[in-house]
Structure formats: structure tokens, C-alpha cells
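Given next, in C-alpha cells, is a single chain: the form predicted on its own.
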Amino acid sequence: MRDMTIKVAINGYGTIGKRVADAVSCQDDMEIIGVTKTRPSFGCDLAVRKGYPLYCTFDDADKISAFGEAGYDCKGGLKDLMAAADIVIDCSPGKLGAENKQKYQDAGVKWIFQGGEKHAMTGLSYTSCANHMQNMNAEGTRVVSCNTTGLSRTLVPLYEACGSLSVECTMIRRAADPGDSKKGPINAIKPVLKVPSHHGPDVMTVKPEININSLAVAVPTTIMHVHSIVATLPDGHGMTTESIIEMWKNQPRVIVMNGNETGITTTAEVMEFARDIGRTWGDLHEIFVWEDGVKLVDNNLYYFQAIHQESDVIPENIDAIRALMGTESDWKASVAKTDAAISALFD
């Protein structure tokens, strides 16, 4: 175990980056040493208010000086930030992964990318419940997407209980994040015409034993994704609807609620629940499963779950830091530590 605090850099202080930064900042074994923005913008004000040192995503002198001209104290470029970091969480826009990866390798720091990058680029992917040990002391990894994370949280314990699993799922996807005005559809349902969609097969990058395929459609909402899942269990599985529900209730980062009893029957009410319990930004890190939507019929398990796309991967990044840095080999211990620190923010 390391005695020193892990020095964490965040490259890209946007929807995911700002949340990861806050999650890192409340861990007693980590500290934020800086966050980057591509240019002066309103996101810089948030970083300043939080007390996070501000850096430029680029090393170009003119781009760096633009921050000072806009009134921000920019500490330097990406190279300057990397020189002080143990590990960098890359939350930059997609398609920059390969270029950024080389920069991190040149700087000799460990790196974590997000699910917008391809597994082939990183060579390793991460979900705490699926493959924490395989990521121990690795050079870098990719925290899988919000949907893949959500699928893993309910399917991995099911696989471990049954020994094999075949899954078909449909991802009913939000069209954009709440703060994104550039995407659609606005008044349509848009099928993803790549079959299968990447979501199901992406689960196999962290748990290849699960046989899974997926379809996806985008709908005009911004608040959550919903998964409609059919999981086929092996003969002699010994499970019941009730035992599966109880298993999920005992899993970290899964919330199981009865829709009819609670009145939480839509994603709007799920997000209102997250706001009611005092989460920053109204985030819900957990996967929400409707108890009364779970039904096992012979070998086929049917259920629905909801994914808050802006936040379920946030604690996963924290656990991935501990895996890469080799500071905690027990994934459940890391999850408990991460979640307790984040929860303290709301007490």
C-alpha cells in the first residue's frame, strides 16, 4: 500500500470532468492538482470557485495566454500539469484519445479514458464489479460507458450466481445531456442502425464470459437512459424472481424500488428522487431497477433499469485510480471507501 496521496489531473473539465474532480477531491488518498479547459469559458469559473488549479489543454503559448487575458490564472499547459501528476483522468471530447494517450505515455503518467474511446485504443477497460483485479498496476485503462457500466452492475452478479448468461437488451437512449443544445432528435425516435449497437458487446470487454447483444434507439429526452433486458439463465439455475431482487438489493451502486409503492414509475421521478436526497447536480450514481418490472419466467429474466448518463461512471473512475495505482486490490473495499466519501458531501 502507498502512503502518499495520489496526485490526480483532470484533462477536460466538462460534464464528466467536473464531477470526477469533485469525487476525487473528497477522497482522503487523492488530491486534484489541476484541471484543463481548451479555452476561457464559463467552466473556468466553476474550477476557480472549487479551488482547482486551472491549466490549458494545449501547450501553445498563445492559447495559454488567452486565459490570462480573460482574467483567469492559468498555471500552464498540459505538459506542465503532467509533470506534477501521478495519473490523469481524460475527460476530453472523443476522437482525441490516441493523441492524448501518447502525451501521457511520454510524460510517464498513468491514464484513464472514458467510454467514448474504443477499447482497442486502450487495450484494457474497467468496471469495478467486473475486472478490478485485472486492472491492478496497469499503465492505463478505459472506464466503460454509462450504459456498459449500468449493464455490468446488474449482469455481473447475475452471471456469478448462475455460471453462464445470454443477454438481449434494448437501450432506450437519451438524445443529449441536459446542457447540450446541439443534438437531437427533437420530435422523433431514432433507431441506431448499427446492429448490434456497441453497448452490449462492450460489456464483453470487462466480462467476456457474458454472451450479450444489444439494440439502441434515441428518444427526445435528456435525463436518463432506460434498458429493457432479457437475460437467459442456464438450466438448473436455482434462482427465483425474489432471490434475484434480493441479490441486487445487496449489490453496491444498485437501487431497487417498487414503482407502484413509491410512485416512481418514470425516469422523471427517478431524477426527482436523486434531487430529493440532496445529490449535487441531482446526480444518481446508482443504477435504478424497478422491482415490479422484474420477472423470471422459466429461464428468461425480464427487467428494466434506468441509467443517469452523467454520473454513474463517476465513482468508477475513483476505483479505477486505486486499481492502476495498486493501492486497493479488493474492489468492494474501494467501492465502499469511494461511496462513503462521496456520500459525506451530502450529509
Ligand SMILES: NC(=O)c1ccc[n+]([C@@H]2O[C@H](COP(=O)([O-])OP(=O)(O)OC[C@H]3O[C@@H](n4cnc5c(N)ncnc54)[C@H](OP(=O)(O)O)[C@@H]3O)[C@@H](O)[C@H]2O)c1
Given for the second form:
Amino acid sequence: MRDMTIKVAINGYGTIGKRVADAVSCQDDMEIIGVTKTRPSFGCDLAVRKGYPLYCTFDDADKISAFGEAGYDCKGGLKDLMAAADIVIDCSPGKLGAENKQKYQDAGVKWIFQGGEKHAMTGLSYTSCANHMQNMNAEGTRVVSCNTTGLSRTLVPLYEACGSLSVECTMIRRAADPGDSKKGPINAIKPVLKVPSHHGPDVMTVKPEININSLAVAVPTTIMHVHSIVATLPDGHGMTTESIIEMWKNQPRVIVMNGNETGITTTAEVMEFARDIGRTWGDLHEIFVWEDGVKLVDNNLYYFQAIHQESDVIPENIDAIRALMGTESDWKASVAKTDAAISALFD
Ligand SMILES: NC(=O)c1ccc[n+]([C@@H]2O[C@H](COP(=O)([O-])OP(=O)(O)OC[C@H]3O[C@@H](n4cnc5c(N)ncnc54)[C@H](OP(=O)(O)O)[C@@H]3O)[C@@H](O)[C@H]2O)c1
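Form predicted on its own already given; the form predicted in complex with the ligand follows:
The complete assembly is shown below, putting the previous chain first.
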């Protein structure tokens, strides 16, 4: 009889890959069978310490043997890893997707890409609260970006409560991740001159019914994005500021807190709050909404939310695995299982 534990490979053990690997390994229905690095570098030590079998991103004999020469036990190349996997989570830098997808298809494994790839390449995208069912038993998908995931978490329940939604928003984006020394700006505010930006419209790849556009601007911070959102509700929506806040408080992976009462008024305090929770790397999987920054004026809802760019998509990858493998059709059940297993690590 087939072992029912889902065998998961991680191709690209960087910012997202190392987090997804840990989130997979604490679930009781899946396991990490290997992670890849392009070359022997410091990230290999983390994989070794965590007990994840280490593979080379490439199949060339000289690239694989370089790991051994540096003192690492490399189990083989990508083909060897694919031969043992049910599904691969591609966490490579964006835009490598098309080439990698062909390799996964040749090996007959299911695949999940990240938000750095285009929807057109995968033909399907994923956010648990928006389109889990649509992803059931699919060959592959793309977990949308951190910004798009954040927008979906608050906008999808709002859409479902009022039946139509038109949204304008601005993404105030961190310039680089904390571990990234290559990107900027470091002393400037950089508008994204391709307007509208891709972030808002990308929501429509998982929830086409939401009519949304966005602008984006990069600012010199590394810790979070902030979204400034105006959502227009239909006439006769029947919502109030209070009922919307209550709805978000009951939505998985959304935290609503009063900034002035708690003293959490900037992304610095949100991140400190996250570090206090105690998750690895100080991650915050939830979207943070400032309660006192939410206001419904006639049909227009104004609010701010903060996104921890390195981690909000991590639990989404776990739920996407269950959708593709066809093991859980109820998105809320999957989310609850995912989050309980992650939380148990830090209780
Ligand atoms: N960082 C974020 O805030 C964030 C948030 C949401 C989504 N995403 C998306 O997640 C994806 C990964 O981003 P990231 O931030 O994790 O990037 P990252 O930190 O640069 O990590 C990428 C990893 O991919 C590996 N790699 C390089 N070339 C590869 C190849 N040809 N095949 C497989 N792996 C390869 C690199 O390995 P070596 O280290 O061994 O060279 C590196 O560890 C991107 O699509 C990105 O847009 C990122």
C-alpha cells in the first residue's frame, strides 16, 4: 500500500524555501524529502542542521561533486530529487519558472510556483480563502505574491459579504528583504512607473469578481509592506465599520488591533509584536489591520494593513499542497490544520 504522507521537495532553499520547508515538516500529512542549493554556501548548513536531505539544483556531475568537496553530503541532482517526490515547491528567484516547469512535467511531479512568476506561465493561481476548490487535483499552481495574498485576505471576505467590490489601493513596499544586500533604494522613495502596478490586478487571478487596481511605491525599509486601500461597496451593502472589523476578526490569518490602545502604530511595533509571538525568524503569517484606521464613509471603506512579505505566503503553500494532492477540499479545514501545526511548535 502507498505511504499516504505527501513527499515534498523544495527547489530553491532561500528566503521563502527555508520557511516553506519548516512549515511542511511540522504537518503530519507531509514530509520534506529534500531541498536544493545551487552551490555549497551558508544556507546548506541550515538544511543540514534541520535534517533535510541536500540536493544540487542542477544535474551536472561537477556541480554535484562541488558539495562533497566543501564537506556536504549531497544526495544528487534535481532529477534524483524529483524521482522521489510527489510535489515540488519551486522557491527559485522569479522568472525561472518556464524552464523549471518543464523539468517537473518531465518527471511527472506536481508543482507549485511563487508570486515572482506570472499567472500566464502557470495558468492557475492560489489563495486559500479565494479559490482552494478550483485548485483541487490540479497539476500545478502559483501561490500569489505576498502583496496579493494580503489583499485577498481582507478583500475576499468583504466581497463575499457584499456581492460586489471596486478597489483602488497603493502598495507601500519594502525596498529589500533583511538578508538582501543587492536591492534599494536606501535613501529615496521610488514610485513604480508601470501603472497600474501588477499587485491589485493579480488579485483577479484568484478572485476575478473583484474589480481592483493599484499603484506601488518602494520605500527604504526591509521589514514590511503597508497597503493603503479604498474599497467601494455597492449601494445597499448593509455593512458598518464595526461589522467589517468584526468580520475580519473572525477571518483566518488576519489580526485586527487598535494602534492607539496597543501602542502598535507603525510596522516597527508590528514586527516587534511578531518577534514576541516567537515564530522562527520573527515571522508574522497573518495580515495586520489597524482597527482605528478602518472607516466606512457612505460606500467607501478606507483602511491600512501591513504585510510581512517574507512569511504571509508560507502557510498558503501548505494549503496549496493539500488542494493539488486532493487531500482536503475544505479551505478552512486545511488552514486550521496548517496553522495549528505551526503554532504547536511555539506553544
Ligand atoms: N522574499 C519575499 O519577500 C517574497 C515574498 C513572496 C513571494 N516571493 C517569491 O518567492 C520566490 C523566491 O523568492 P525568495 O525571496 O525566496 O528568493 P531568494 O531568497 O533569492 O531565494 C531563491 C533561492 O533559489 C535558488 N536558486 C537560484 N537559481 C535557481 C534555479 N535555477 N532553480 C532553483 N533554485 C534556484 C537560490 O539558491 P542558492 O542560494 O543556492 O543560490 C536561492 O536560495 C520568488 O518567486 C519571489 O518573487 C518572495
